[in-house]
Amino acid sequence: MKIAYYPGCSLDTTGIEFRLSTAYCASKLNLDLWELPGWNCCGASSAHSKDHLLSLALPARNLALAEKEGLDMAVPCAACYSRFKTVEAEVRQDEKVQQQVAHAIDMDYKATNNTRSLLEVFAGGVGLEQIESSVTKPLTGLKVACYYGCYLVRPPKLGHFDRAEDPQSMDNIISSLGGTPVDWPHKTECCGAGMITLSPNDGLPLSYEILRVAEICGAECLVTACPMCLMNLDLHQETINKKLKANFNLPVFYFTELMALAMGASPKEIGLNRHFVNPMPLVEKIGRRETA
């Protein structure tokens, strides 16, 4: 399976363990991800804020050499998702903005392709059967709180690939990985995304209570799909226990790294030694578990 693939800013800087742990994945699953050359920054989450056609260009400009190729687009990041999906859908419906965005790209687009969340590509895509199959080291046990965050699944008209409200895509990959996905109520909650740096008073309770329903609801650790909400839930913890008077130890993993790791990679090349929660106590856990 051949698929264009735009890893936007934060693959190679706050999260470069997303790439590592989906160039693992791709490899064992047959997955041919062709990294679009000449890439450019999508624009979230500013660029809407300023000027809209500047909004829709951005990602277009990805999007249009992505149609040249006659190749749908894997985007792993959340909020890059979010934009490339919704200048998809503008430029469909209306042939004025799809003039508008082709002149400001110097590029003809009309989105004749299609953006596909990395999640989507691989539950979807490659499918449960071929992932269930190339797992080596099953995740006995692993109870997983799994966290798609607010714009994998919003607005739903923007066609996206699961359920608005309790979505299931994430939570089918933990399973054929042998973990168990728990029940719980926050999987589409927000985070607090860039208003936990902004305002932190405003946007840390945002992601203490997603913690705090996670450990209620007997998760082990939290998996989610968007480099932006790892960081919130990883990175801000301890400040989030500090502040908040928690005490909070729950790991948070992409999902690609909980794959990666039932499909036989060491947590080193996947880059787990970068996570701020340390994740290796679990980690060996359900090593023990499976040997048990």
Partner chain sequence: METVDLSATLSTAKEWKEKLQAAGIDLSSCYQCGKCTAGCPMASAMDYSPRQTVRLLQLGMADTALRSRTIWLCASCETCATRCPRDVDVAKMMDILRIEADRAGVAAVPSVPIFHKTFLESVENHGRVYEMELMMKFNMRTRKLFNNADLGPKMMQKGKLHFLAPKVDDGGAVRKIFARVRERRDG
Second form
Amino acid sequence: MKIAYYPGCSLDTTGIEFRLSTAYCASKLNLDLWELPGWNCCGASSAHSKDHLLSLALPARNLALAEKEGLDMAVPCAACYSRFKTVEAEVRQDEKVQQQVAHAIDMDYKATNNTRSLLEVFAGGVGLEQIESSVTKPLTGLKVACYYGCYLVRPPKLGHFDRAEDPQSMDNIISSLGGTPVDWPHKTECCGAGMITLSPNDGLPLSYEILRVAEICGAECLVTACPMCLMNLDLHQETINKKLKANFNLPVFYFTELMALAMGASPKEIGLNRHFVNPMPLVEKIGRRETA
Amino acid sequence: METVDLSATLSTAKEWKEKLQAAGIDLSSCYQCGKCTAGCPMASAMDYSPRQTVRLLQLGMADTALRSRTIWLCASCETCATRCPRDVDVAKMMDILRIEADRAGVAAVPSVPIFHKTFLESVENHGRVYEMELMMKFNMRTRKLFNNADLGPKMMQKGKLHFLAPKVDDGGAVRKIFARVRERRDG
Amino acid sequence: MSAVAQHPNVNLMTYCEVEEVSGYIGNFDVKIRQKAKYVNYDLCTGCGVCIEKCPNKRITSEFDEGMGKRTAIYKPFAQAVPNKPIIDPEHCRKLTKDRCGICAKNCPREAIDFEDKDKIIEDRFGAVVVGTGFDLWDWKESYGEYGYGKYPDVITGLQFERLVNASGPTGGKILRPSDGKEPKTVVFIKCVGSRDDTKGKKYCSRACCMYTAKHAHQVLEKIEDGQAIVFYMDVRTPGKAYDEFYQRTVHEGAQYLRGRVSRIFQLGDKLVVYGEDSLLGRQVKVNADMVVLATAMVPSHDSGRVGQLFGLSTDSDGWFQEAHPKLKPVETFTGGVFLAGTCQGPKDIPDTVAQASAAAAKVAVLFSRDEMATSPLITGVNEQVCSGCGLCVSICPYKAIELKTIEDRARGKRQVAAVNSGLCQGCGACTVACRAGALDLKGFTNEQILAEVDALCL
Amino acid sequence: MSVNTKIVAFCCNWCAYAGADLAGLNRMQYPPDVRIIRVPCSGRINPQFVFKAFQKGADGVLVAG
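Since the one above is the form predicted alone, can you give the form predicted together with the partner chain too?
Below, the chain from earlier opens the complete complex, with every other chain and molecule after it.
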């Protein structure tokens, strides 16, 4: 299966583990990820707060490059994915928008290809059966709170791959890795996004709430598909503990990291050492459970 | 509390109704049920709830909406738009208000538009975000030099922040996109 | 109901389905399937021994909205008319596996008949009143923000109704389905699926404001230290003494909050409800023990089939269309077929009774005369011109035209079209098909319509 | 639309005409160019009615049912 691949800016910096583990999983699952040459930033949450056309044109250039090759596009970062989906929908809906976008990027773009979240590519395209059969070190007994965040499923009118409330695809992947997804209510609550940096007093309580509820529901760790969410929950967990008088110690993974681990990757080669909340004690615990 | 003089605001109401209609948002659809506010993760920090912000526009009190903190505290999580029983895209409305407030220079939380501006400068210059530059420039512009200063070294240690700018081989395509968008907006 | 069953002029046929309808006003030939009850009602006294003895006691009760259990031989509900049991053939072990038969052994009247079969009853009726009622909209499919139905203590108004009913699964005590404990804080949410363009129905379901007020009152009355919190968008109480009742509930202590709830989730044994008090302009949060949803009314699940049988048209939401929204509220476009109750649109009990009474009166008027006055605007035949080709016979959708033999001096015996004035609906399709120009529609003659065209094109 | 155009609309009594009637009840407007002829059923419309309308100068004929 060949698909165009748009890593997005974060996967070279704050989300480097996402890139490494994605590459590992793709090779194990015979997924041919063709990284777009010369891809550019999707504009993130800044472009749509500054100029509507700019927020469409930046992602559209990447989509047009993939369309030229006749390929769908796999996007790991949930935030980028949401920007791509928005352009896709607006261009399909309105010919005028299509023309404006085409003019801005100086390329034809008709949205004949589809943006697919990497989560969807694994859960729906590659399929759970193949994932299950590639598992060599099952995550036996690992209790995982699957955290989808906002952008993988909202707003539903963009035609997402999973339902807008209580989505299931990541839970299904964790189950097929031998882990136990916990049933918890905050799968799609907002982590605070950029507000954690821009207005910490208002943003931090949001991530706090997600960590709190995950812990109450018996999770040993969280798993996500969004570099922004991961940064908020992982990097800022220490700040949350300090400022909001908590004592969380919940490792936060990308779903691809857990996939890679279960498929036999060494923690280091997929970048597990780069997390701020040290996941190694938990990872070692899984190993012990498995042999026990 | 100040009395609202509706005879002065209702013409603005019509103007905004049309403006938002062009973006696919029908202000008249909103029956003020408050489901947007009920689910908004940032509502407690806002000066006007999302529902009240729609109401301000329905009544033509656009100036109040543009000067609100609300539009800058919105995290764009789309919970409102997802659950609205009347299909009013409140999140998109917030975008439009932010753009408009920024252009009018009335942003109540200036650090947010400064961040967006700095972010996009970085994208325009490098094709992708250059986070080191973004953080330093942003701190300089908001005059909080040591904001999040502890995070930089922490991230660098983990190999998550680079000194050098990203290299993108796009043949200047991104710069041209910015230029064409600017041209269209200004001319 | 029992008064109806006792009435000498009423033949009550329960557990039946209409299979086929033909004929027309005054002469409907109806084929009715009497489903097998496996109990001989002539012998059965309704003593209930069979129900007590039936070993299969764990079947989900439909009448208790899934919150109670019933046996395989059962009465649908406590005051059912006739108050006699039937056997559910899907769950009866005798019927499915040819084992058991305990009910038959214990019946003092030997009324159990496992050989019973469906019967087809054919009869002729003069008029039909359709009263197929409503179902509740399935909120579980679309309202993920309220948990897609995975929280047992988020229930519908109808389920709450069973809980407070003395003959319900809890004997009238308000208890949580999850753990059987009495809830202290009960949240009511109105307009779930109603007035919701995106996920539900555009219309107002009309009955919910009042029954929610009643339920809130019952919480305050039956639960010591109970709290009733009602989230509403508008309180609509247009009936006689309705607003007074709502005010009474408020005075008793029900908290009414204006705002739609965005989300419900379970944390521990509490249901966390997020809403807005839009009058205050503040987000509100409630830790509730039970949540009751006033879900939208939708047409009964098989109303489409019933509509087809009787040639009824429906509106965009599937409710049966009355012949005129103001002037013919109980009539349909099919002569002799009338509407009563919620099959025509959401309404509460007094409105249903009023409409049903109107429908009954319409039928009584129809039956009060020996001859029916019908519309005179039907097809007439010019027998002199009719060639007897019979094209009109096959084209008539109402089977109103036959060929009859006439004899005249000039041409002797021959066949011509004859129109049954009771069947002809005056559509005029035959007039277009008639090559000889022998058929014309009274009131809409070719000449008249052409004159209209002339006049309008001036 | 110019008020000089003439459109003859043949409306079935049970649907299109009832719809037009309902539009009236709801205070909705339609252009005066449309001139409605009520027929008991769209099956009642003889092709000669349509020809006649065109012959008499109608710019369009609408058969609705």
